[in-house]
Amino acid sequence: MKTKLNIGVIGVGHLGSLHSKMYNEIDSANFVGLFDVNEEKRKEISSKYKTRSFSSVEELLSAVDAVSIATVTTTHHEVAMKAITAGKHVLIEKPITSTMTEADELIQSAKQKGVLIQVGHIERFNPAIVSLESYQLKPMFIESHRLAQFNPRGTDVAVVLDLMIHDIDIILSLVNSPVKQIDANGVAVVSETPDIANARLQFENGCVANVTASRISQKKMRKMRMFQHNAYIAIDFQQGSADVFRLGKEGEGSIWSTMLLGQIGEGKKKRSIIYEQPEIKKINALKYELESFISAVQNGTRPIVNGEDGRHALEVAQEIMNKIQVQRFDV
């Protein structure tokens, strides 16, 4: 039986309190304690989950092997650097940092110290994405919509870094090809940064992704549609489900196939149109994410979303914001 990983949480606002809740439930974690600059908040959360409230980041780091960093984005670099310098593994909520230079410094320092960085792109652990692991996904056209109702909590960063970056990360992991060109537009409606944005990503392999994010919508939506040779895949992140429409040989199907929608072709080339809804695992995405981080640390394996992945998503997000800024100045 493996020794439990001594772990703590830095920053116990909305996300940090959820990390605390999950670590308190994970068998492979020894939730040592937490820190937050807000003394009242840290005492409230530590009391709720019956763990220790530390009076400083340094004090917490001396008692753990790894930490979740759920502070505001502008402090990610400073806090993570303290942890990495102290030889601690880190899970950093998305985006990894505010700038590319900061991300590069963290990644380089982690390599030198021999510690792991995982970035909190939680949609990689969404049941809908997990259900598609057995499929060969090679999308050539992607369309995604991530819409949310207005919440002042997220307005410290542009909607590209707040919401769109989730889909950017998913798309980059699926396409696995360098980005060739980016076109983007956005509007600042109720905050000082874009609240709604659209980007068109063109990849060197020919794939095109059309990505929209908004935080001023009436209804929530977190959907992605992918088109590839012989298949169409629809993902609903909010429901945690996926639908697959694909071409197969006559009579072909799987345990998830529920119907044949017809046939195309003639003679020996006749093929069936198959509809499948992959089995959805009953998992909590955040808990699964944190468990995978602990497992990577304990086994010395690559995190599912490592520092380089977080850097890549940030790089594309920054380029999208640069395009939006250029267009704003051109008006």
Ligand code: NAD
Second form
Amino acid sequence: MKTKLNIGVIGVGHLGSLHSKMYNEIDSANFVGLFDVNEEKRKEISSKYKTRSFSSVEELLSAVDAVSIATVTTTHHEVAMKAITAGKHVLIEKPITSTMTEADELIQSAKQKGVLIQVGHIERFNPAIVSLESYQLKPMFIESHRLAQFNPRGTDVAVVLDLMIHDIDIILSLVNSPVKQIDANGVAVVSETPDIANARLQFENGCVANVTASRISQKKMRKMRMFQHNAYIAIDFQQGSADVFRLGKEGEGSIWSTMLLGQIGEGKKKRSIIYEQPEIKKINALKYELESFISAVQNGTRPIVNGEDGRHALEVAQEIMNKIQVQRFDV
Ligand code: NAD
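Could the form predicted together with this ligand be shown next, to go alongside the form predicted on its own?
Next comes the full complex, and the chain you just saw is listed first.
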């Protein structure tokens, strides 16, 4: 049996307290302790999850091999640099950093120190996405909606960096082609930064993704629809479910199959339209994400979402924000 990884959490607000809860439950983790600049908060969460409350980042870093960093985004770079310089592996909550320069510096330093960076793009671990692993996804048109009710937490950054970046990362992981062009628009309705945004990403292979994110909606929605040759796939991130409608191979799908929606073509060319619901594993996405990080550290393998992936999502998100900025000056 592998020895447990000594791990800590830095920043135990909303998300950091969930990381703490999970590390307490994960068999491969030895949850050594946590640190937060807010003394009250770190005492509360350490007593809740029966772990040590450290009084400085340095003290915590000297006791662990890896940390989750769930501080506010503007501090990711400063905190992660301390951890990397001390030779510790880091799981940084999304977005990786506030600026590209900061992301580049972290990636470069981690390479020099021989430590891993994983970025908390949790939707890669959503049961719906995991259930599609055996499908050959090659989308040519993507439509996504991530809508949330208003919550002042997170409004320090535009909705693009707060919510849309989840879909940007998923889309970049599915479309194996460079982004050719970005058009975007957005409006700061109630806060100082855009609360609703829409972006159209065109890829060199011809794929187009139309991405909408809002944090001023009445109802919550996290859906993505993908169209590709011979298949249409609908993902519901909130429900953790996926529906696949695909054209069967020649002879596949009998007229008696309950999953058969119809047939097209004549004679030998007749093809069935098949509906499938991929098997959904009962997994907690955050727990799976953290277990995956520990496994990458223990086995020296590439994290599912590494520093470069986090950087790429940030790059596209920033380009979208630049386009929105231009629009605002035009008004
Ligand atoms: P939060 O405000 O609830 O918590 C942040 C905590 O960090 C606070 O307790 C604060 O005292 C502490 N902190 C700030 N600076 C610190 C420092 N230098 N050292 C130690 N502690 C420090 O915020 P949150 O909603 O938990 O968000 C934290 C991060 O997680 C953000 O980067 C956010 O984008 C990300 N996030 C990710 C998801 C996701 O789905 N993956 C969801 C929500 C938030």
